[in-house]
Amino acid sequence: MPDHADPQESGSSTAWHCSHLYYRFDRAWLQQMPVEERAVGRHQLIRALDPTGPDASIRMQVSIVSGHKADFGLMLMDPDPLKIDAVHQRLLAGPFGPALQATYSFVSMTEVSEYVPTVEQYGQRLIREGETEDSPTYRAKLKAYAGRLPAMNRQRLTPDFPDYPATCFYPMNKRRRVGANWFTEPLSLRNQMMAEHARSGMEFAGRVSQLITVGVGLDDWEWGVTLWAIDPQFLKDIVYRMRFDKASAKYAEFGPFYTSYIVDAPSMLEHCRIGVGD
């Protein structure tokens, strides 16, 4: 559960825009299209969703959505928000445009949370945990963290998508209720709760990868959480585990969950029976 950080304070000034877009096919409209037009529409949709195409955003992921909320979803990332929106507009302008019903979207940006410790803050945490500054263990841990931090922050701001087949997205807010107002709690307490939350997530290293994007000022919810997993079982497990952390149990509010399975555009169309047999 992240919080917003000033890019100047985090030491980073480059962030990518991110959009999660979800669509449903209007089968009745598609059935009225001549076979030749459906074939053209299928071809153009595949071309529009080709992550190697000349007009693709830097990151583009297509997935098949479970349940009735949508047929397929897109996760798009790029430094230019209009390049992301152009993907959406090409879909709507194509032959399948009238048959595409947009069901949900979330617009956000990447960030480095203020709860990511600097090297100095990490050193202070080690001391609180019982290390001493002159010990070899302290120096080794601090050096290792200093070596990892630039790459970790680059991954937060300009992420690569993991090679995991299952994914889940949901938006969330921090509560502003009497007795449970995240934004009136002191930073030291919020840091403590977020450290606990991070430790829970680390239990799933190698099985689940997470990306937090910020929607503050951009969308109805404050943050978007994207999870990827090697097995959907781990999506359930990590969300359940982390709900017991105080930062989540007391202060989190969640929006709709979209679970989906990553494929390429031709496989998505085949799964949805769009144009199959034409």
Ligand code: 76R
The other form holds:
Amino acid sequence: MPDHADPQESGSSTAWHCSHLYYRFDRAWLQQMPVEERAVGRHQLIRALDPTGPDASIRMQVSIVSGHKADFGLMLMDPDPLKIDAVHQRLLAGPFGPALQATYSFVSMTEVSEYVPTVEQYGQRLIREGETEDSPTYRAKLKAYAGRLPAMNRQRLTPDFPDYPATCFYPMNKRRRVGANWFTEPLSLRNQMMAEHARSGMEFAGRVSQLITVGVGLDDWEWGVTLWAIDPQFLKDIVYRMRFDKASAKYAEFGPFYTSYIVDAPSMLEHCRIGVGD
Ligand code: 76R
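Right, the form predicted alone is done, so what does the form predicted in complex with this ligand look like?
Below is the whole assembly, all chains and molecules, this chain first.
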């Protein structure tokens, strides 16, 4: 297999586009708006961000951002990138448009990473870890993996969002420095490091769910990391834990972190006190 081969390449045609978008309200502008126009603006924003609305992208998540990087964030996914962008444009075209400052965005796509083992590679790994090819446990493990792989790959390409309240997004790169160049390391070594990485991630099963989307060729960073957690402390715990994986400790570089809490658009407006008291 060539070093850059993608064993899951066949699945890539069903990948979705993904945008993480962050906005801040311009309160000075909002305060100058007539009360009735503000009410129309609220209504239009709620409609534009209604995941069941006719123009909604196939996945749509609104969240309240902690800290002053933004007031709220959107995570939008769809097979059609312009359907995603149209949500953004509808927000800007509405009465609240001039009062919305876009503070950050990241454009990416889903993929099945080349480090997700095929059934065959998984079998080889089991043997490396001490299993024998004709043992019942080997066969049972391989069968279980073959059984869950299609659903796992479907979740990577066309994800459902988990029902967790806290989320964190950050972009990242793999380093290309003399002495620490991820992209000149042999595939076998990268595979080994990513297997270590996946193992430490799996320790958080049931507490953290992750989605890696690719920004290579699309935006300023190579990957977008979206984490969801049942409690924000697990966001801190998992990122700290992963700092010690060689794939992160030696090769990872990170962009800004956005921590946020998932709500619907009316609750977000209420939390941000937009139109409260009108
Ligand atoms: O998709 C999978 O679950 C298979 C195994 C896996 C891959 C291929 C995996 C598992 N990751 C993969 C790829 Mn990951 N991941 C990150 C970060 O903060 C840091 O140090 C790094 C940011 C976190 C927190 C995280 C979590 N992962 C990747 C890639 C793409 C590399 C490429 O293709 O070249 C990046 C950039 C990346 C970064 N990862 C997991 C997790 C968790 C929690 C898991 C376990 C998933 C599970 O239990 O299903």
